[in-house]
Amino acid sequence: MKCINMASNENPYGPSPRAVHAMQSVLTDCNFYPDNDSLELQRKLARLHGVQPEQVMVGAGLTAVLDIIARALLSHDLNAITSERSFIVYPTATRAAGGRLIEVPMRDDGYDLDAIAAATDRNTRIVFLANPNNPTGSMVPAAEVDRFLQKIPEHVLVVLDEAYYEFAQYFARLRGIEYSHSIDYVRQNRNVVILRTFSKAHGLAGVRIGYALGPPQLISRVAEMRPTFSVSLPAQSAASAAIDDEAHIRESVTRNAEQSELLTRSVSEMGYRVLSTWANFIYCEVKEDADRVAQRLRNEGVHILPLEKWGAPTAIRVTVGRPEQNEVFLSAFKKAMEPAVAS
């Protein structure tokens, strides 16, 4: 059976045509080494955020930018801080780096800055902040981050990953609750980076591509130590033309939360909690071990992902669809979930 996949957060919609006629045009110059320091995005990304180029890493993917940064910062006798049940890559990129990593107990199912501000000391390197925070989907509101990077000592790096920007962004203009400062953070040269991806809103996570704003003196740095020509010509050149279709992003910021309360409310109806989301997937507790019910939705053609990984073993994490994906969802939902209400 062919199984719908909502594991991933990937975006239903689907690339800009923009970006795919831009990967086609680029095809027949493969056989050449793409530019190493993505120069030409490098600069657009720098004009569309109203900083200095020197501010601006373009990377093959969150992923690669978090473990270079990690590796330039960390080592066997220091430390980052983080929250439990934040995002996977934390870990596997301190603990690749030879660091030891503090994860700080949530509070109300989000990131508690004031324990996290509490746990640095002269060890720490690095703070992850997920905002919105993968796989909870809660938000930390920009006048809390404000609050909390007065209290980091300078010694510190505050990594404010926001791989989904526009998805809170658009969910902050409907609940009239201000969600980031950050392009204000980079512009006053704070001890702070911000990640930003083409995976999510743009529809590229298949061709690996984002990128991190930050002081130039790091920024230069952790650019040094990316691997030789990472990012391919076909992403660049994707990506480029992405940040200029605002109406494909506006389409699939906009379905996304019209989904996400459709899913939210229908999936609360049946009597499960789900935490109100930020981004383009919802957090759900399941009452009973996660991999089990993720087994079984298998067995009725979707694929989700349970969380006992992130330290939530009876929780879920489902992808906001298209409207007939979800549709699929919530029936097999129910439909796996009535052994449990039988019980």
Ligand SMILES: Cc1ncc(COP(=O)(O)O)c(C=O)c1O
Contents of the next structure:
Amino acid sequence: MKCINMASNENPYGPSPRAVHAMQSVLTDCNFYPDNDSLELQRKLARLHGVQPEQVMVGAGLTAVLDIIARALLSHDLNAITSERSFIVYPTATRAAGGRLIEVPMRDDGYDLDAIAAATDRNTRIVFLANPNNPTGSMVPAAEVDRFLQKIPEHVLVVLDEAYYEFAQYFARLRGIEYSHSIDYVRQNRNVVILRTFSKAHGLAGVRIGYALGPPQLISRVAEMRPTFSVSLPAQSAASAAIDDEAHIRESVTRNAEQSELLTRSVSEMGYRVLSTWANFIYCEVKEDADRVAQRLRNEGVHILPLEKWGAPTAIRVTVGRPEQNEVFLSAFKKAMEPAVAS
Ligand SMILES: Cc1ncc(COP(=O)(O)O)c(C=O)c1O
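Please give the corresponding structure for the form predicted in complex with the ligand, as opposed to the form predicted alone shown earlier.
Below is the whole assembly, all chains and molecules, this chain first.
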């Protein structure tokens, strides 16, 4: 049976047609190596964010960028800090760089920034903050990040991972909350790196492209660790075209907001706790072994993520799909949970 994949937080509406066209139009130039510095895109991103080109580093997706940052700053004896139940690449990137990852317990299903600040020591080099967080979908508002940064010592780089920025920004406008003014930190040359990706709202997860914004000295130090020619020509062209397709981004975030609300309401009405999401997925407590629930959902043709590996054995993460996919999920979920409801 072909399953609907609601486990990877991809954009179910596809890439922008302008990005597809841009990729098609460079395919015949693929006998050449790509521009190693993605210069055109780097300049365009600098203009978009009102920063200098030297403050922008393009990489082959944030997964690769995180790995490069960890390798540039960590080694044995040094540590990085994040929250428990956060993005799975922070432990792997830290370990691959030979460093130690300290995972601070959560507070109220989100990052406990006071506890993270208190956990920093003289061997700490990085704090990873996923905002919104994956897999809980929680968000730390701008004012709290401001306060947090004041408590962080100068020798610690704060990596603000805003992979779900566009979704969170849209929710924030709807909910009347200030989500992020992280670009100000970059303009002020603070010891902060902002991460953004084209994998989510732009629908380009398959071509692997994302970027970091930060202080020029740090960006050039980190850029030295990049594998050569890692960002392909189609990826650079697609990203550049995707930035210009504001209508596509708007449609992705508005549909996501509508559909996440529908999923949240429907699953809550079935009696399960769903966290308020700021991203393109929902986190849900299923009150029983989530692996078993995932298996039953797979039998119904839907693939979701059980969260035992994240220390949440009775929780699942479900990517918000297209309306028809969400309908399939909801009826599969209802069926899969029937024995639990009856018992
Ligand atoms: C918080 C967070 N950061 C980064 C990424 C990875 O993004 P990319 O596709 O650019 O590697 C993800 C992907 O799920 C994510 O959830």
